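In the block that follows, a single chain appears as structure tokens, in the form predicted alone.
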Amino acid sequence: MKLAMSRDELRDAIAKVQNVVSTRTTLPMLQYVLLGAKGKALKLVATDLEVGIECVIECEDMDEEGVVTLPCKKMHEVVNNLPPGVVKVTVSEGNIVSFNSGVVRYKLMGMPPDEFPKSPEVKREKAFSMPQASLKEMLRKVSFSISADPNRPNITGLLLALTGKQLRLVSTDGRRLSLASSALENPPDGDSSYIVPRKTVVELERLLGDEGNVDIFLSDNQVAFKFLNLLLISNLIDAVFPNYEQVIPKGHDKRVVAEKEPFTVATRRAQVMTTDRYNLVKYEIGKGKMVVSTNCPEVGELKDEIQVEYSGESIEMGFNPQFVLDVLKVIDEDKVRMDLKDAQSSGLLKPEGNENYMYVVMPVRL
């Protein structure tokens, strides 16, 4: 292999694939990246056997095609420390890889590519396309409530549900649930649902851009996302996601509308006076106002008040303040709507005037 390319493009490509590389594994090859040079392009491939990623970049010059594997972390350090400009990459006998830029020359020991896992073929049983920015925004609004409990693998991923002409993304940790939806211009035939692992969701949210489309390919055990110069392939979680539609409250007769910023500030003030053992904030809602308070015997107390749009019977609710702050952080609208029933029933929060996102949170006993 003998080629030349921009240092910055190579550095950026390594940065895109390196998070997939396994850092804790009994298979040393999973800490490596496969570099394949062909035509005028260099392809970088990384995998942890559950998630795989491919990144293709154009070369300025290529005298000899070839394939080699390099330790990802060390290669990133090498390329990051090269001076800006064109870097020449040469593979010599014994899989020794030279990186030359100006007067700087690194030699890095590589490995034969034979033992590197083969990239799975992308299955295209179902396929659709949507704007990258839309998918990225949907992921931002639901990824934070994915469960990390290894004893409940069916909720350690994100539900991707195709329903009619709509895409729904749903996540839950058993105490709260997030749901974001978007209309699809060219939806695939038939309703179906898939559970995408948390790691894949995190990588996708990190890599998606704000322009252009992402192509999504689905099969019974695999999902792939193709966008920009990247292809992200992931196994799916083989489990049954909870019936999320049963969790969404229906018939809540108390509707409160609050300005997002004062609501956030009051909740954050109250959270200061909570502890891990006493993680409760009380919301007393009456005509035109909401009193936010907490009284922790170990720390102290806080009482604050904000104006709200409400004219029904008074109601008191207790919530984990972090769960409230998490959803307020991802709502972009100025006003937040809460649909409530009583102190024992879950609350439904959503942006006022936006039906494409909702958040269900379980109450804490007062």
Second form
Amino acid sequence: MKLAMSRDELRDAIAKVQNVVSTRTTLPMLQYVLLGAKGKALKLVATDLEVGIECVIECEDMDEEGVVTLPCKKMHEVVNNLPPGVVKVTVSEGNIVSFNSGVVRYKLMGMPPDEFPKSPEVKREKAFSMPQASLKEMLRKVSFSISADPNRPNITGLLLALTGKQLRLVSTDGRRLSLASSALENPPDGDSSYIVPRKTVVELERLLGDEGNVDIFLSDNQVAFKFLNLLLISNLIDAVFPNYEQVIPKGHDKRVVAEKEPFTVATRRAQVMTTDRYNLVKYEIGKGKMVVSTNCPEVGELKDEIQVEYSGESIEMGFNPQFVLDVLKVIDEDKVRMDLKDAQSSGLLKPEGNENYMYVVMPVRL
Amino acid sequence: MTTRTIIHVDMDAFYASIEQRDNPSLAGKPVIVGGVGGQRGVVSAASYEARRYGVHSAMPLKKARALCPEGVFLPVDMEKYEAVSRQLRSILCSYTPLVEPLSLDEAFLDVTASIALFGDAEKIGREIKDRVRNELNLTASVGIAPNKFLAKIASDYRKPDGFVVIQPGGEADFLRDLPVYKVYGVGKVMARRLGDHGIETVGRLAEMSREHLRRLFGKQGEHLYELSRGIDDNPVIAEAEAKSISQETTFDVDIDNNDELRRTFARLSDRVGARLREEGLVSKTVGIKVRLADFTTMHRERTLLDPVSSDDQILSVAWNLFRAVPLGGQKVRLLGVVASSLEHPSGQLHLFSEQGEKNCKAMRTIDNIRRKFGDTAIERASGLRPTGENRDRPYDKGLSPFSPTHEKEAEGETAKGRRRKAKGNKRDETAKTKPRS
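Now show me the form predicted together with its partner chain; what you just gave was the form predicted alone.
Time for the whole complex; same chain goes first.
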């Protein structure tokens, strides 16, 4: 393999694929990135066997095609430390890869590519396409509440549900649930749903751009996202997602509308006075106002008050303040609407005037 | 520190005595509690008759059987002993709230402040002995001294049925001829090292200077210096809050059948869960202990994002941990489940029913049934022993342990018989609660 390309392109490419590389050391090969040169293109491939990524970049010169693998982290450091401009990449005997740029000469020990896992074929049983920007925005609103609890694998991923002409993304950690939906221009036939692992979701959210479409291919056990110069292929989680529709409250009759900013500030003020053990903020909602308070025996207390639109009977709710802040952070609208019932029942939060997003949060006993 | 008065109460051959009490035909016979058939496990308790044969607790049952072939070997009936222990506890607690249980059958009492109410310590000690005899029909040895260290030595001094008082000022006389290995914390190795320096009695130990002992044994040496003079400032700490809750079991015969292992984990998890709920605690760390046929012992634990107290959640973690344990083709000798990082529940409510209110209610009901009618009154269907041949179970697909199984009772086998059978397969079932330091 012998080629030349811009350092910046190579650097971007390795930065895009490197998060996928396995952190486990059981299979050392998974810490390597595969470089394949063909035609005028260089393809970088990384995988942890659950999720794989391919990134294709144009070369300026291609003298000799070839394949090699390099330790991903080290290669990233090498490329990061090359001077700007064109870098010549040459593979010599024993899988030694030279990176030459001006007077700088790196030689990095590689491995033969034979043991690198083969990329799976993209299965195209179901396909649709949507703007990258809108998928990215949806992911931003739901990815934070994916569970990280390995004991409950069915919620350690994002539910991707195709229902009617809609795409729904749902995540939960058992205490709260986020749901973002979007109408599809060319929805595939038939309803279906899939659980996409958390890691794939996090990478996808990070890598999606603001312009152009993303093509999404689905099958029973695989999902693939094709966008920009990238292909992200992931296994799906083989489990049953909880019945999320059942926990979306209907008929909570106490509707409170609050301005997002003061709501955030008051909650953050209260959070200062909570601890891991005592993680509870009290919201007392009365006519036109909401008193936000906390009283942590070990730390101290806070009391704050904000204006809200509310005219029903008084109600007291306790919430984990982080669960409130998380949702306020992803809401772009100025006002949020909260539908409540009583201190033991969930709260339903929505941005005022946007029906495409909702958040259900369970209270903490007061 | 003002002069304290500490009583140490130690039941005599507790488990074995209870068995003899409940079955008069065993009176005067060597009774060894710890396992049936002498196949497995260790001696949990030996009656004084059995001790004459050289049998002592912690000895492998096999060895006990060799030493005392005519011994009556009985399985551990922890439930029964725990019940008697609770009766004992209530007797002790009627004299002072400062009762520190060391195990089921011994406890320290700080009666310094009780003397004004109940009369002097000797009177309290005698009364405790009498009540143990009259109300429990058992004997206890009692030691009274100015601190815990001496009180424990005193109760041990004239066992069984002993009553020894060490008066303040009498420490040195009492300790002079005591062999060093009787000192709490002096094990075999330390005793030998002391012996190498010609120290065989506490009296000799007391002749050494603090500096000398420190030079020889470091920090432990200083501790020895104080103990040799009968100095011990450790307070009696009333029943500590649990730091961890664990259950373990040694199999009668080594096991490699996944169903059986899973059933065992289910039962251990049920008990750990019940204890957690009884104490009103949740656990953030669930662990397992696995001992293989060759005695390799492995511990695994997982810290959870969401603390748990339900049987199913504990089981799910335990089973997942177990599946990652490299068995190397060996059979399993012992399994244990431990819940630690205990805390009070945060009050955070959950969205889905697995942790929801309904499930909590069901668990409370099961707990109540078990409290009233015993652990075996209500069991998981999967916990019942199959009477036919083993079937493949869908455990590995992560299905609920409550998923229906299709076991039939063998003809003519009564529920009671089955219960006995289920119980008979496990030995040395032990429950532990480590106190919070």
